[in-house]
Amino acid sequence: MKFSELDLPANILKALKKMGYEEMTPIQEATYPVIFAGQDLCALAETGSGKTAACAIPLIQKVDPALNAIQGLVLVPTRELCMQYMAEIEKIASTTHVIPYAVYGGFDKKIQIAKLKQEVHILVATPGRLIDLLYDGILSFAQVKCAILDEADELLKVGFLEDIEFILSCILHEHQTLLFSATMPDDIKKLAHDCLRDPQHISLITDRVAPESIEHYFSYTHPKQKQIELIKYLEGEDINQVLVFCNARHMVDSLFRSIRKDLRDIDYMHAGLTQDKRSATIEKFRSGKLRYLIASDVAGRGLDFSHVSHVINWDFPRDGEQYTHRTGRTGRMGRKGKAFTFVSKHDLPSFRKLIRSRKITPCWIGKDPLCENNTPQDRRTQTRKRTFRPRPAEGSKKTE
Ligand code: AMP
């Protein structure tokens, strides 16, 4: 269905057109009537599905710009998501008089307070800073019409349950609440039960398999050879942007130091950097000024880098969930993407579990460690293949 088939105000349609949004994504089509009608919603949906705009469009429509008060409240788990959400609302609202604003930790509170005292209609926030501001007596929720909990499972993972319950308890009057989550464990069900009023349930995740737009390559490599192998792999690829994940901050630092001589337009990001530096790096990457970004999982969740062609797992991910979130930074909105993961000997049990649980058909670059028929001759042949564009191992099917 096209946005033009909805009864949207002309100025919002114009903004959407400018953003290149013509067809609605499935989540947008499914949730728009519910949100617009003012019903509570519990939606199972992942990032990359277009859920930000799914909320932002009807939310902007609900705001009365003549009323100087917070009318929409969005809670997200991280600063990066906060900024990303804010950026999407800003674009959609660019042709209206609706004023969105984002508050998060690590940014000067005085500046945030000054802005909040002027005029804000939609507030996007991380729970910690929002509670700070509530205690300071800066905020009034008396006019909030709609509260959104985005990435609710992540919000709870970082221990925000009590904070969320406290924040929602500050909205004393009847209002609409929308909850979005990529998974629905028991604590989310409880949160939904406690906070939502007769909600509509919408699920757009049928099975948590890896997206079909991603091809999954693996390389069984000795840790000391990883850098050489990675450079060889990248040389043989048609690259747009590459996101490289490490499991720890110190790995990000040390990989950046050693690989920067081989790759140009590269930077790094992890939670140990200042907020300013993180934001600047995200912006540089998003605008295409960086080709390579080495990151810890700070960048893995939710962030939308739509031009990432390759995701590299320098370190094997902790579990299937982390693999899906990392590799989900590529293959966005139906574009093709490639994931390339280094596997060491001690990762093999996790590797087996991963491909079983996520229904991944692996393509090995070089030796397949699970294939007992790997003779020395095979290994040499396969190793030589590494310098060329990788092909799926024989008998294996691409997840296309
Ligand atoms: P999200 O799941 O909200 O992070 O969105 C993922 C990506 O989809 C973002 O880059 C959005 O700009 C893009 N997007 C959202 N809705 C649409 C749409 N209807 N048409 C095209 N792109 C969209």
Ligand code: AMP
The other form holds:
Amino acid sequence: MKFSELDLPANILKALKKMGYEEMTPIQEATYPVIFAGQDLCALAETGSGKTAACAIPLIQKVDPALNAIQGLVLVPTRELCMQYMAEIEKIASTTHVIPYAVYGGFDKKIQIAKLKQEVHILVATPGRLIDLLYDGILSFAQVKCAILDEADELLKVGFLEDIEFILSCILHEHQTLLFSATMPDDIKKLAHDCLRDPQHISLITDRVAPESIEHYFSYTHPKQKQIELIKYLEGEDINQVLVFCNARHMVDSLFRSIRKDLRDIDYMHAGLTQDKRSATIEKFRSGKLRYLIASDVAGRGLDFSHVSHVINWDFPRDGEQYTHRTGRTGRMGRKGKAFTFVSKHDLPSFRKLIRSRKITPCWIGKDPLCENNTPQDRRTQTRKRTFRPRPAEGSKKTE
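Switching conditions: you have the form predicted in complex with the ligand, so give me the form predicted alone.
A lone chain is what you will see next.
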């Protein structure tokens, strides 16, 4: 279905056309009538499927620009996602009089307060900074028509849940609530339902959790051999951009220090860095000035890196949800991508659980630890043959 087939105002259609948005993605087509009708919604769709625009477009339609008040509230778990969400709304609303704004930690609160005292129609926020502003008496939710929780499963976990409950309790009148995510563990589903009123449920991941656009490779490797195997893997791949995930900040720092001598155009990012440093690194990565980015899971949710061809799990993900969000930084909007994950002996129980829960068909590079005999014939059936190619010459980087 095309956006032009919807009853959208001409100015919004003009903005969408400028952004190259013509055909609706499945999640956009499925959720638009529900959101526009004012119903509560819990929507699940794979990463990179267009969930941000799915709720941003009808949200902008609902706003009355003549009313100087916050009418839409969007909650997200990270600063980076907050800025990205804000940028998407800003583009879609560029031909309207709807004014979006984002508030998050690590930025001067006085500047944010000054802006909020002027005119804001849609507020995108991280929970911590939003609660600070609520306690300061700066905000009024009296005119909020719609509240959106993006990456809802993360926001409803311990650590965020009390903040989310408090924020939603500040909207005293009936309003529409929308929950969007790529994953929704069973223990979070009840909490999600508690936030909603007679909701519609839309899931496009019931039969297939892992996007078909991503190939999933695994390497059974001793921890001391991982760096050698990583360089070998990268040298044999046709790479555009690579995102490497570690489970902790100190591992990000350590891997960056040990591997930067082998790779050009590389940087790192985690929550221990200043917001300016994190923002600058993401901008360099998005603009193609970096080819390799080593990161913690601060880069693992929601962020749109359209040129990432490979995601590498240096550390095995803690659970299936984390694996889905990490690997979802590639293969976005139907593009092809590859996920490569190191597996050590103690990771095998988690690996078995992962491939069952995420419905993944693994391709082993080298030994398949689950094949008992590992005869040459077994390896041919269990392991995809790889031909290593020289790394492309400097300056020959593929572009989208």
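We call the rigid core whatever largest set of C-alpha positions still superposes within 1.5 Å between the two forms. Since we're looking at a predicted model, the values are computed, not measured. Numbering follows the first chain given and starts at 1.
With the core held fixed between the two forms, residue 362 has its Cα displaced by at least 2 Å.
Comparing the forms between the two forms on their rigid core, the Cα displacement of residue 349 reaches 2 Å or more. Superposed on the core, the two forms differ at residue 225: its CA moves 2 Å or more between the two forms.
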